[in-house]
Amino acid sequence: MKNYKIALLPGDGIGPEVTAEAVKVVDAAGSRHGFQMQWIRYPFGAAHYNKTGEIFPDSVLAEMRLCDAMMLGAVGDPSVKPGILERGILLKLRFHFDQYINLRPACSYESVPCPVPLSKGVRIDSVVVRENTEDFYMGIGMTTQKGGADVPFQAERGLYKLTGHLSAKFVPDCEAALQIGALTRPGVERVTRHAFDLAQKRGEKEVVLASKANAVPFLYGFLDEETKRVAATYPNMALKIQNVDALCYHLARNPAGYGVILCPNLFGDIVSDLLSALTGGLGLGAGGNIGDSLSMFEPVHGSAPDIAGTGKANPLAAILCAAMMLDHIGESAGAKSIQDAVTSYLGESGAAQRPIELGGSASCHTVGDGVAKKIE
């Protein structure tokens, strides 16, 4: 029996509830397909921070590097100022392990109503390939004091270390804020190659790039040109560049008309949430932060503190994340078992067994049990 070490950070809000069901389902798949997980749990999140003042110690990063993959529930809580946990845990993990791809599939299920009616036999089967370490998520910016400011900055990525000085003065004086985005040739190249390789694997002939070069020419004009350069090395594939606003418009009108969508960091965050809504809700949105070192899998939905502890959380996104994780570490049969079990569960269950988010009345625990039984 194969053994894997998986770092597990349940986090905040509904994170512990949904990850508990994902663990249950993975263990069921392991029993069926001959692998076993050693779950290494970490306490970091709002409760730990409020109790100890500790966000995420650097020493833990070395421990996690020895794991085969990581599952994250969610981080963020009203008791902690926005950005502290998100930057101190989530973005720290993404940047330290250079998880340069954020992969967010979006699939519709025949039994789950979509807000946009689909023709019989037609389904949404898209995936957002989001660049995960650059763009406006660099963490470089400032707010002015009495109209001006002058601050040093630095940002370290797997590809490079960026240092500099940011200086600004507004005349007349006014309070203001500045945020800097950055893209690099190697950063754009590796995410573009991932998108085209994935499209080829899926049997598709086109990749759609979400951009906005007409309004942000330096940043996204560079993105367009570098993406075209890489796309030219795939002679049997096409690149279609769409302004992100037009892309969202067309997704809402014809969501089944897209396959692989390549996005810079900011746009990918938005487009993937739109696709989650179009396929039934955030509770079905899985995500993977993929790199050449430790990769991390997390639901799209966030911590949802308003329903934490009520049993209303939909664990299917976390369960589908677990399937992505298994596929990533080479347990493709186990991954397919989970995906098939989710499809079967949604297709065969009545309202009493479906998640509350999808119009049913089943608790988070009940849904997890139901999917696990389908695998067994």
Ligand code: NAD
Given for the second form:
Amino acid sequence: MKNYKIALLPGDGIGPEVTAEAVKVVDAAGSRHGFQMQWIRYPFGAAHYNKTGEIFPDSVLAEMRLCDAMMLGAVGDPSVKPGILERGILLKLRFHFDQYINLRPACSYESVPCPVPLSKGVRIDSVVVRENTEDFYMGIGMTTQKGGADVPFQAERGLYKLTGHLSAKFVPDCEAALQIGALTRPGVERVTRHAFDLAQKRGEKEVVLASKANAVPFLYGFLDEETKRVAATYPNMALKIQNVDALCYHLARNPAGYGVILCPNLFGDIVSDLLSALTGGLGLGAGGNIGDSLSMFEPVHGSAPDIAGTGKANPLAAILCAAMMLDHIGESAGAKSIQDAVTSYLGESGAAQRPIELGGSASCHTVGDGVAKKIE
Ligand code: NAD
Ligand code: IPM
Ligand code: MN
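Structure of the form predicted together with the named molecule, please, following the form predicted alone?
And the full complex, kicking off with our chain again.
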């Protein structure tokens, strides 16, 4: 019996609801395939913050690093100003553990209707490879009161420490905000290699880059050039650069037309929600934040405060994250059992078993139980 330590941060809103089902399903896969999880739970999120004032203590980072992987539900709650928990917990973890790849596969299921009807036999089988540490997520910016501003900034990433100075004055004077993005050669190179290696593994000949050099030339012009440079080292593969606006247009009209989509951080965030919706719903979108030390698995969706506590949350994204996590730690038979269980559950279930998001009436709990039962 193999044992693994998994850090579990259920978080806010539907986070605890969907991760509870994912834990159930992983434990079922463990019983069948001979492994056992020691789940190490962390309470961080809105309730903990509102009660104690603590967002996320640095002291837990060292013990998290000793875990084999991490699973996160979602953080963010209407009771807390946007960004405090998201940046203070989620992005802090991504940056601290240098999880530079955000891998977000989007697969359609024969039994789940897509909002854009697919031709018979055609399915969406796409994966967003999102750069996860740079771009407009550097956290560098300022708001200026009248009179302009002049502030130092710093950011720390696995690859480097960045320091600088931001100074601005508007004439005529006005209150304003500035935020800058950054991309670096090593940052672009490592994610581009990941995207090409993945496309090769999938037997594909092309990677599509979501860019926008026409409007944001410094940042995304650099992205295009650096990506081309890396792509040239893959002689049998093509790089197709597409403006992100046009990419969204083509995705909405022909969602099955893409394989690996390489995205800078912000576009990857947006494109992955769109792709999840195109496969049937956000409750199907799984993802992994992959780095060379601790990797963290979390659904594409957020804490969905509008449906928290109602049982309407679809736990399949969290369950599919669990499969990605098992693959990552080397339990690929367990991962496959989960994926197969989800496919067969969706294929065989009537309205009473189908998630509410997908047009059925099954609660989060019922769906988790049903998938776990298929694995036993
Ligand atoms: P959201 O993804 O939480 O919700 C968008 C819409 O999709 C909502 O209508 C919601 O009900 C629905 N939805 C999402 N997941 C679902 C599921 N599993 N089953 C059924 N329906 C589902 O996005 P939002 O409303 O922009 O964000 C809410 C909060 O979550 C914010 O605080 C945001 O910052 C945070 N957030 C956190 C993460 C994360 O921690 N990984 C990701 C995205 C958003
Ligand atoms: C996601 C989320 C986060 C992001 C937010 C909550 C900071 O939307 O994981 O997709 O933008 O990366
Ligand atoms: Mn997002």
